[in-house]
Amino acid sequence: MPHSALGMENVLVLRQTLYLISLMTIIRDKNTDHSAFVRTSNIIITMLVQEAMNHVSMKRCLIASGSGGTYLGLKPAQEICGVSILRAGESMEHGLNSAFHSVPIGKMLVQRNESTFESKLLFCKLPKGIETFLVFLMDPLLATGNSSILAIQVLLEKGVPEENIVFLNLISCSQGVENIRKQFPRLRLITAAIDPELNDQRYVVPGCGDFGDRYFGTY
């Protein structure tokens, strides 16, 4: 089972089991080329869709089964879909569609202003009627926040209760995560790792690096 950091309730971190750790290993190596890079993020992007998917409120439902039969089973009780916050919030799209068929996507782009590290929306395209849906805000990494916050704020203004945002990170900064948690104590935020600094450059340390470069091969 995950666990909740110390001290910040709605942020769940990942059980570190031997294999997600092998597994994070790999995609914080330098050295890992970019097919492994690739091929090992989507498999803790999954790890962190179906980690999630045990926090969304489900209803019963009966459905025939292929024997014959019938299966009193469960589903969603809220339609979701997926935010992704370009570009490398793209990378996480897949494995949302690999748990659910056909989930509408919205993309937002923010940009960073590398003096200030300020962040300004650039492009914004949701599904619609987006204030109904239980949203999943896709980026893998979680640095100082503030881009975050603005795409929070964004989907809050669009009438998206606070508590039906689910933000997914393969690696946050523990600076980040105290930022958002401070200003959306009703989001739930689930990642893979919690590192414990930012470098100058605003870097999460340990971290992987540039996690877009690395995962779509653009140095």
The other form holds:
Amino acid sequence: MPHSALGMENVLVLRQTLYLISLMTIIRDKNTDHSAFVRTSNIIITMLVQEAMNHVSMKRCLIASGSGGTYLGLKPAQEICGVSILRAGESMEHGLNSAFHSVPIGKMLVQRNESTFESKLLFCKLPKGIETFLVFLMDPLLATGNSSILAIQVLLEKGVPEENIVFLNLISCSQGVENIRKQFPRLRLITAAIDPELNDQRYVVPGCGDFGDRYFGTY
Amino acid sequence: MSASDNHKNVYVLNQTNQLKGLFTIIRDRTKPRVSIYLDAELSSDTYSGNDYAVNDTIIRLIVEEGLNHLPVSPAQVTTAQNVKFDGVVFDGRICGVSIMRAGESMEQGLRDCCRSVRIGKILIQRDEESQEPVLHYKKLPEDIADRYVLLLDPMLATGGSAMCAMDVLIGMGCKQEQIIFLNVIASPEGLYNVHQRFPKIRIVTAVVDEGLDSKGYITPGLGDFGDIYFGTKA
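Switch over from the form predicted alone to the form predicted together with the partner chain, please.
What follows is the entire complex, opening with the chain shown before.
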């Protein structure tokens, strides 16, 4: 069970189990090699997605079991889709597809200008009917929140209600979390860790470095 | 595996019944969205019970054929039976480069064969006025000029985007011989255009379709690969 963080209702942090912390240690360590980084990130992403699936509305359904009995169970009551913020967010797409087979995946490319720290939308392809879906917005790192805020605004413009957006994240910075919470109080955020600060280049500290570069091996 | 009649560096997969069966499923416009990587699970009854089909998908076949074009050196090892075995090791290092968005569908197939392979990405979009393909974004391994590059894009129509991506790679110091283009469906026009400009780049494709329609789409083709794979069909 995740806990609410920083006194904010819609911000959920995964339960800090010994296993999770040991996995986070691996991805944070700058000496971790490329292969181990990918494998370990995939495990954490799976854990995030499993928590996220708990936010899908369910409806009751009665099924007959093979042993002649019946079982009052649950099945999803709404459509879902993923929207990944390129490039780092794409690392999370397969984790989502494993939990929810053939989930539609939208993509947005938001680029951050490294001098001005402003963000620009360069590419956007979203599933048709997205305004009716529960949208899992995916970006492993949340620093200032500028890129995420731009992406969320695009979703709102497309008609997605704020309460239908669940933002999945591995490491966030408290500053970014607050920025998003102030602007979008009904949006839900699920993260594996909230780090305290940003460095001069506005990267999360301690963080894990540049997630996209480390996951895709482009350094 | 056969080299194409027209072009020496083009390799088309053997048109087995299995391959044709998989293509029949993904080309069918009436089928619900299929994850092309896992399509056999959602396919007809013939395939659903067949574990072999589940594991062997079109993209994986193309990737495996592509990997066969990498150079090897002899390597000898000693088995637990204390016998020497003459094998091979792959020479040099590789990376994948996907042409966003459709090419990204092939990344997992590549990673399944080469765990944690490095993956670069290139975004090319057509300029609204000139309709020329233009580079919008790239993130590539810094040492890409020292690597064999598996360039990923499922559809090869006119070849405009592919050639733009190839220009980017050559500009970063890659030689044509280092680049292997992995593709699902190619048009004869695209193969010709790419081969004219980059005769030494090898192309591995699963099938060569009839041609291009008046809008420049491959025919019979299957529509927009990216939209089908990612479920963003308009």
